[in-house]
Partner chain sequence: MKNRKNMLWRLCCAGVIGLSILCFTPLVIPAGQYQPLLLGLPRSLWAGMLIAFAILALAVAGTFVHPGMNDVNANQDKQP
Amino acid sequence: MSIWFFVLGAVYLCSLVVATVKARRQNRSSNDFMMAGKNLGFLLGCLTVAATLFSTFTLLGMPDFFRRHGIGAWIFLAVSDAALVFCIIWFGAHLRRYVSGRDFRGIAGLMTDAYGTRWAGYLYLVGIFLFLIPYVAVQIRGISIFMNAVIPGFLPVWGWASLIVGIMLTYSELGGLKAIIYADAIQGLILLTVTVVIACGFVAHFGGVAEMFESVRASNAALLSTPGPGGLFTAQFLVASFIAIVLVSITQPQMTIRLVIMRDLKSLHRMALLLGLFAMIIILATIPIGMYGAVRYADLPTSDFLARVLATDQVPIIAAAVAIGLIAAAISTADSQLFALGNEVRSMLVGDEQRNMRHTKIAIICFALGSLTVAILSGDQLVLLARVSFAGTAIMGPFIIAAILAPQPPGTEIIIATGLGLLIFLCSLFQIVPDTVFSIRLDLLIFLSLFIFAFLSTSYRRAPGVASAG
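Now I need the structure of the chain on its own, in the form predicted on its own.
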């Protein structure tokens, strides 16, 4: 495997060099560097959004999720991703209409303009920083641990983490968002191909799809029904997780920026539909991997299970391709989120554009180094924080939706309520406050409360005489 790893790794690095050079030639202004020229086609758009959404969790998390909790996991993810596609089409249209004619640089700046106070922008910046940096860090740490196990003795965990961050910073700082999008396209194709090839191999191992499910039934029949062996899929879990996934396209900056830079609304619609197809293929392909693990390695810990199904039980070239695909996935997810964080900082800066760009690039480097530090030193609390990244950012959903859809400027009371919601949610993660209230999950209660509060607030301000008085 080592020989194939270095061969495929060299090909992957060469493709990144080509992408960076091509992007640098196309970047003629700072806006091109940060916004990729706002001319993204539907095919490239689908691949970059897919690479941003489907990170290392696709091969490192989803199969283990299916192995432990069964086929209900696939049904839940399929329904959630279908709703996400609808949300991309719906919110993307409203967002593009709202920013039409504006100098859009990021959601933080947009929130500042919409609410009429910089505190709105600062709240958004704090929220995404708290939940995206640890998520990026754990992605980097996860793939570093996997690579250290697959190719022992080549680099320590911190060495793999530093290498990944170094590669990511090099092409993103040189080529900007366009280089990231090209790299995402490469990663999306690698991930899709590798996952489908492995899935086909495991289906063939069982002798067919029907035989695979029969083997799983004989091993553990609870895997083929809900709520699954661990009873995970309760109604509250499904609703809260559904909301968190659907709101990704609204709350996370690496997604919103891609909605804005699509060439036109028609391209956005095509991208969303193709993304739904991509998601279904990926999710379907991870089922045989998880089912194979449920039959062969039901009692193994996660790390050993992944090492067996993704490396030991594969021919060397496939195992090497998996390793490269996982590195590419970690890089694509991390660079998109870190670059988006830098872009949000830029949206809050005023004055000389050259100075702002310099500060933005410095911010991206600082965010990357911060993620690297957290990846190397991360403990259980930070890992927990990363696992609820989507839920944490989703809390800002009503705050953002009110700014985009409300006919009048929303009030500062929504800023205050959102800030309190984030604070309470953080306290629950560190067990300062309970994570349930009257048997209701706290994250679900915060979601619903903020949606209702934002609706009542904007409705009140629409009342005759209130808007003019405000």
Second form
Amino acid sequence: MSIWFFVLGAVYLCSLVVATVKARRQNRSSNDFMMAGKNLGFLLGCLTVAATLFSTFTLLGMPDFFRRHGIGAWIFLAVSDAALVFCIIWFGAHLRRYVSGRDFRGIAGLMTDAYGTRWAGYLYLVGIFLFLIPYVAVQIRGISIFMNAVIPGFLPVWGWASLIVGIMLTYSELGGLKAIIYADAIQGLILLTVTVVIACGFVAHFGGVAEMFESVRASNAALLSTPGPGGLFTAQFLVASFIAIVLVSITQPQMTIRLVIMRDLKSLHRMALLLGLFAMIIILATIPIGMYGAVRYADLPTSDFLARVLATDQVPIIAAAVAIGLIAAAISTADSQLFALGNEVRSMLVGDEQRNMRHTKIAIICFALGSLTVAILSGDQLVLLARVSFAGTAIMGPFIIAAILAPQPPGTEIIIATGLGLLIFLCSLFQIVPDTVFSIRLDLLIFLSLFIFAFLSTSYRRAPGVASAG
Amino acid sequence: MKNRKNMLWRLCCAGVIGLSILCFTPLVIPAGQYQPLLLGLPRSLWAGMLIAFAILALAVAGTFVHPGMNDVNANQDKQP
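Could the form predicted together with the partner chain be given as well, to go with the form predicted on its own?
Following is the full complex, with the preceding chain placed first.
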């Protein structure tokens, strides 16, 4: 595998250099650098959104999720992603209408405008900082443990993590969002091809789909139904995860920025539909990988299982392509998020543009270093770590939806309620407060309470005579 | 025409919400049951696939009747 790995790695690095140089030539202003000229076609748009959305979380986390917890993982991600596609069509149109005619720089700035106070922007910044850094760390951690298991002794986990962060920072700082989008497109194509090839190989290994599930039934029948062997996929867990994942398109800045920079509404719709198709193919392909693992490597730890199914059991060229595809996936998802975090900081800055850009680039480097630290220190439960990130950002969903959809400026009570929601959720993560209340999951309870509260608040302010008083 | 499109768009939204709710009922995720199989697929998997593809089909339909796409011939965003 090593020779193929270095050959394909060189090809990948060359394509990154070409993408960065091309993007640098096209960047004429700070807006081009941060917003890619706001003229993204549907194909490139789909590949960049897909690469941002489907990362090591999908290619490493989902097979492991299917292996450990069974077919409920389909409901967990595929049904949620289908609904996310619809949400992009619905929310994307509202967001684009809201930002048209405004100088859109990021959601944090938009929240400041909508609520009429900088506290709204600060709250959004704190929320995404707290919950996106772990998600970025998941990408870096996932690929680092995988590479360490596949090429033992070449670099330690922290060495792989540092190398990935170094590559990512270099080209995103040089080429801006356009370089990231080109890199995303390369990654999206690698990821799709490699996953489908491996999945087909495993189905062929079993002799067919029915035979594959028959083997799984003989091995552990609990994997074929919910809640799965560990009892994870309860209806409550799936509902809370569904809400958290659907709201990714509303709450996470690397997604919202891509909705805004699409060329027009038609491109946005086509992008969303193509994304749905992409999602179904990728998630379908992770099922045989997980089922193969459930039959052959049920008791192995995550890193060993992944190293066997994605590298050891593959022919060298496929194993090398997987490794490069995973590095590409980790890099493209993580840099999109880091860049989006920087963009959000920029949207809160006022004054000299050159100074703002300098501060933004420094912020991106700080975020990258923070993510690197978390990646080195975090555990290996990739999907569950990512889910915490989705749930954390999703708490800000009602706060953002109220700002974009409400005809009157929403009240500061929504900012306070959202801040409280984030605080309670954080406390539950650190087990300061219980994670269930009257047998209801706390994250689900927070989502529902905030949605109801935001609805009541905006309805009250809409009532005649209240808007002027408020 | 515009009202009809609005109504169809709302129907698509209602369909997506309805299917999403249905997905979390015992009809799709009965505890501990994997039968009946369909083409060898366990129950929750094939039912979940049907729901996911149905939601995507509604998304496709939604792009045709989306209020923002009224009279769109050019590449201009319209108010949804």
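The shown structure was predicted, so the numbers you read here are calculated from the model rather than taken from an experiment. Heads up, when I say rigid core I mean the largest set of C-alphas that superpose within 1.5 Å between the two forms. Numbering follows the first chain given and starts at 1.
The rigid-core alignment places the CA of G101 less than 2 Å apart between these two forms.
With the core superposed, G351 shows a C-alpha displacement below 2 Å between these two forms. Aligning the rigid core between these two forms leaves the CA of G231 offset by 2.5 Å.
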